[in-house]
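A single chain comes next, written as structure tokens; it is the form predicted alone.
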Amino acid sequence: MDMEKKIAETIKKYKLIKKKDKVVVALSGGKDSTSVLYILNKLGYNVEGLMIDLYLGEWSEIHKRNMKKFCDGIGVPLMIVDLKKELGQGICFIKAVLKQKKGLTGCSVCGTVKRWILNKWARKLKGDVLVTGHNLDDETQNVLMNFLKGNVILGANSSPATGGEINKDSNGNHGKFVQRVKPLFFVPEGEIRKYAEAKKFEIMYERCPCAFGTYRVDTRAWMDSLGLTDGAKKKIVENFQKIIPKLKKQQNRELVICEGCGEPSTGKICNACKIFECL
């Protein structure tokens, strides 16, 4: 099967975007999210890119035009988030507090600043659903992370579609919190570089230059030590779906709003204030 039939195949059995969506894609510049905003936009999906300036150097730069360059040879709007502008200073000062303070690790920082960007401005776009590039590899990952830290429960939004539903009041219009899905669910990495090689993409491959030192890294490599099959991956992931209702009775979250920034929250104050009371 190709990757554009299991990306609409998976779309259709878990009911990810309806035709009528405004479909919001999570740019990084990277092999993932550049493929599924094709495929999304080939398929006839109403779609929009939504890339944050992270001010990673040289790195960011480069994505940047590589996406303007891109979305714009495919026609597709492209919205440019300046974190600078967002939160006053980029990625690398707002980790660097972070580690000192709070003895927090890079990737973890990251993406809860994201999280709470990309869900802020995707409701600016008024976006129905947030698309993000997350694969079948990465979702592995998830579930063994949270299996060795003996916490499982923490997976139990780790599924096609995540975090819920999309508040609307009884007219119709938008909540706080913008569905994200992720289409490339159940497509294995090396099947992506393929896909994004032979359309010739001009981007990057290589990974975030800040991704080193961290949890999800050293879970990657033990991972690619154990050769595991992209069929053992699919099983490791499938298997986990089956018992995700279970967690989801044991954690029993439910969204309400931060009573620092009203933003969506699963408690008082969110994660994101949390570091922003930091800086």
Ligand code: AMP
Contents of the next structure:
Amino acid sequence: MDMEKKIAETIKKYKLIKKKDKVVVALSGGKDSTSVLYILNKLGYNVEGLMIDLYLGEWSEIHKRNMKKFCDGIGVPLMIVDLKKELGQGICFIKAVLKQKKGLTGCSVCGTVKRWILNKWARKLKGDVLVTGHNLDDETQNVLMNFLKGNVILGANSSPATGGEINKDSNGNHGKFVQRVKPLFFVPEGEIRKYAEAKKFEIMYERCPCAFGTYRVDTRAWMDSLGLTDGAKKKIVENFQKIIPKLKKQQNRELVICEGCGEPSTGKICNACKIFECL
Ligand code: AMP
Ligand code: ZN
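Output block for the form predicted in complex with this ligand, input the form predicted alone:
Complete assembly follows, chain above in first position.
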């Protein structure tokens, strides 16, 4: 089945997006988010791109330039959020401070900051859903990483859609947590690369310059060395979906409003605020 059909099928099966929804796509400038934005626009959804300028030197500049041209070319609005205007610093500084003050390394700090900004801005843009470009390989890595950490419960929220009921208040109005959806959940990375190359998208394929020596990178290398087929990855991810309801029960997570920033949180103070306190 071709990739466009696969995406349409995932959207239908998991009820990810409604035709009248305002669809905000988190755009990194990579092949995954660029392809998903392109396809959702082609399928007739009301799409807008949302990109965070992380200030990663030339890497960010090229991605920004590419995405401005790309969105312009297909008539999709693009919002670029400036990290320095939001938080006063670029991501390298933030990561360096957190490493020094809390010993935090890897991609977790960047991930927390990105999620916080994307949710806030998707809401500002009046998005009904926030789409990310996470693919089958990312999801397989999540399952394996959580297993290797001995903490399978961490995967309780690894679904094509997260957010759900807490997205709306009792009157059906939008809440603080914009529903996050992953239409590429079952699409292998290799297929997305082939699609982007065949479409001749003017994008950069290099991975993030900061993502080296991290647990995810090591897990990806290990997964590659196993030579898992796309079918095997799909089986891992699909079977994992079956135990998610059980994990959710055990996790018993309740979202509240962070006392620091007013954004959704699992504790009194959200993880992003714990980062901001150090800056
Ligand atoms: P990553 O965390 O870099 O693997 O990216 C996963 C997904 O997060 C991408 O497919 C995008 O949808 C989103 N994303 C990553 N970086 C950015 C960014 N700088 N701005 C907006 N969205 C992003
Ligand atoms: Zn907070």
